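As C-alpha cells, one chain now follows by itself in the form predicted alone.
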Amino acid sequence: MVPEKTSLRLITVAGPPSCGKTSVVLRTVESMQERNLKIGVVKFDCLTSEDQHRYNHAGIPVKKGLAGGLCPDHFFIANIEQALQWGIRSGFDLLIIESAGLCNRCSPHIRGVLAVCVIDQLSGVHTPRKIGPMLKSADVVVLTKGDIVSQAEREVFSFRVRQVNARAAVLPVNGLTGQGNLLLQKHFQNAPLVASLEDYKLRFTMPAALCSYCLGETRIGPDCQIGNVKTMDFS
C-alpha cells in the first residue's frame, strides 16, 4: 500500500499579464512529468482565463480561480491553503501556483515557499524598476522573449533586474522552445516541502485598504471618498 502524502513542493509563479508564465511552466514541467513526478497547477486570475485548457492538454491537473470584483491577491491569500490541501490530497509531488500579477504593488510570494517572478524583456529596460514586491522578493527571476531583443538589450535588462533584486537567480528561458529551463527545473525540484501554510507569512504586505471605492462607490468627489485616501499636491 502506497503511503498517503502529507506534504509537497510548493511554488508561486507571478509576473505581469502576457509575460509568458504559463508557457514557461509548461515547458519546465514537461520533462519532469516524464520522470513520473506528479504535478498540479492552480491558476489565479482576475476576470477570465483560458490557460486551464493548455494545462489540461498537457495532462496536468489544474484548478482555476477567478477573483472577479475582488483584488486578485486578496482572493489568492483567501484560497491558498485550500489549494495546497487539494494538491496534497491529489498526491502531487509539486504544486505550482500561477498568479495573475495584475498589480505591481501586490505579490503572492510566501516566506518559506519558492518564489518565481517571470518578466518579458520586450516590456522595456525600465520595467524592473516599475515592478514591486513580486520581483523584489523573488528567489528566481525568469526572463522571457530574449530571442526577440538584441544582446545589448538583454544585458541591460538583466542588469536592471539585479539592481532591484541582487540575491535572486536570474534565468533566461524561452517559453516556446523551453531553452534554458534546465536550471529552473532544478529550482523546482529543490523547493521546500510544505504540509500546511497556517502561520506562514506573506513576504510583503498587501496594499492599504479599505476605501469607499473598494465597497462599490462609483461617484467622484471628496464627499464620496472615505477610508484610505491619498491625494496629490497640485498647488
Given for the second form:
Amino acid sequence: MVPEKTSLRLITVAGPPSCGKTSVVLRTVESMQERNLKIGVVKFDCLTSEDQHRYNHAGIPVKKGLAGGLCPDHFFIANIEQALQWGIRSGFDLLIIESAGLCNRCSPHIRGVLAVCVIDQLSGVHTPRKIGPMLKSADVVVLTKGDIVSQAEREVFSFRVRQVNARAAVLPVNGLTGQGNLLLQKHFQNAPLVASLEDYKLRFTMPAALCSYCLGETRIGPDCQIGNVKTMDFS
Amino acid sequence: MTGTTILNQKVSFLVKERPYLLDFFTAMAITVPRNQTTLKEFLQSIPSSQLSEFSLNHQSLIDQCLDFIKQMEIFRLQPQQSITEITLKAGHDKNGNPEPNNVVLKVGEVVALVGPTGSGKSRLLADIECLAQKDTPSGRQVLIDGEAPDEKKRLSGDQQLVAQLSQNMNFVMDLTVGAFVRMHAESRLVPDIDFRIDQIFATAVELAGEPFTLETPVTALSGGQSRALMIADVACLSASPIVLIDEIENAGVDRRRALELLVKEEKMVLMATHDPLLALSADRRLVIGNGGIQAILTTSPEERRVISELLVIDKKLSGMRDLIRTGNRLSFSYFLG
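Return the form predicted together with its partner chain of this protein as a structure block, the form predicted alone having already been given.
Below, the chain from earlier opens the complete complex, with every other chain and molecule after it.
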C-alpha cells in the first residue's frame, strides 16, 4: 500500500480578472500531469465563475468557492486551511489556489507558500504600480498576452514590474500556446511542501474593516457611517 | 557601494545620480525632498502611519529601498556584458532522429527559418527563449557565449534573449512617438536619451518611406510606419541580443534596409520567411520539419548571384505596386521594358 500523503506543494495564483490565470495554469500543468503528478485546483471568486468547467474538461479536480456578500479576501483566508486539507486527502502532489476578483488592495500570498502573480501586458504600462501587494509580495510574476504588444511595451512593462518587485522572477507566458511555461513548471515543482497552514502568516495584512457598510448598510450619509471610517480631505 | 554609504548620501545627490529612485517613492505616493537630507534621515522621517498602509516599518522600508537600488544597478549594467554568441546544441525531431549539427548564432548574422506551418519553428524559438537545457521535448541545449546559463539566473527570467517583431504586434499605449521612445529609453536606463530618440525616429522614418513626426500618436501610425518604428526601436534600444522577425514581407517597410540596420546594431537576426529575396539575404537557412532542424543550408555563391536577379524582379513588382496605388492601369509593356 502507498503511504498516505501528509503534505503537498501549495501555490497561490492571483491576478486581476481576465488576465489569463486559468489559461496559464492549464497550459503549465498539462505536461506535469503527463508526468503523472496529481494536481488539484481551488478557485476562489466573488460572484460567479465558470472556470471550473475548463479545469474539469482538462481532467483536473477543482473546487469552487464564491465569496458572495462577504469580503473575498476574508473569505479566502477563512477557507484556505480546509482547502489544503482537501488537497492532502485527495492525494495531490500540487494544489493551486487561484483567486480573482480580490480588490487590488489585497493579496492572498502566504509566507512560506509559493506566490504567483499573473498580469496581462495589454492592460497598460501603468498597471504594475496600481496592482499593489499581490504583485509586490509575489515570488513569481507571470506576464501574459505579450504576443500582441510591441517589444518596446513588453520591455517597459517588465521593467516596471521589477521596479515594484525587484526580487521576483518575471516570466512571460503565452496562455494560448503555452509558450514560456517550462520555467513556470520548474517553479511549481520547487514550491515548498505544506502540511498545515496553522501558524503561517499572510504576507500582507487584510484591510481593516468593520464599518456599518460591512454589515450590510446601503444608505449614504454621516449618520449611517459607524465604525472604522476614513474621510477624504476636500478643503 | 555598500548600503551604509548610500544611506548617508544626500537624497538630492542620489536622485540626480539615479533618477529611477524617484519611481520607488512615487509608487508609495511619497514626495522626495530636494534639500540636504540624507537618505537615511529622509526614510526615517516618513510617518509610520503612511508606511503601515503598505505593511512596512522603517527597517523594512530601508531594506526595500536598498534592494531596489541594487536591482536597478544590476539592470543598468546588464547591457555592458553583451552576448556575442548563442549556441543551439543539436537535439532531435519528434521521432527522435538527431538534428544534423549544432547551430551557432553570432552577432551581426542573419539566419532564416524555413518550413511549413507546424514544422517546429515556434518550438525552436521557445527553446531559445527558455534557455533549454535538454529539458524540452526537442532535447536541445542553449549555450550563451559557449557556456550553459546558471540555473538560478535562468529561473529568474532576467535574461530575455529574444526580441520579437511580428505582424500581429500593436502599440497599445496612447502616446506620441517621441514620448513612447522616451519611455522605452528611460526603462532601459540609458544615459543619452535624447540622442536615442533622434536616432530611432530618423531610422524609422527612413524605413517607412512615408514621413511622420515625433508628435504623431503611435496609435495613429499606418501599418508600415508602426512596423518601421518597431524595427528601429528594437535595433537601437532592445536589451535582447536576438531579434526574431516573423513574416514582415508585407509590412510596407524596406525589408532589406531593415535587415541591414539590425545587423549594423549587432543583433543576431532570426527570420521566419519564405520570401526568396529575404531568405537568400540570410547567411544560412535552417530547414525545419517534424519538430527538428532537418538541414542547415549556407547561402551558396550561386544563390548570391540569384539575389541580383531577384532585386530586378522586386523592383519591377514594386513599380507595379506604385502604379496600382496611384490609380493607373498595368500593361504587358511593363514586362518588356
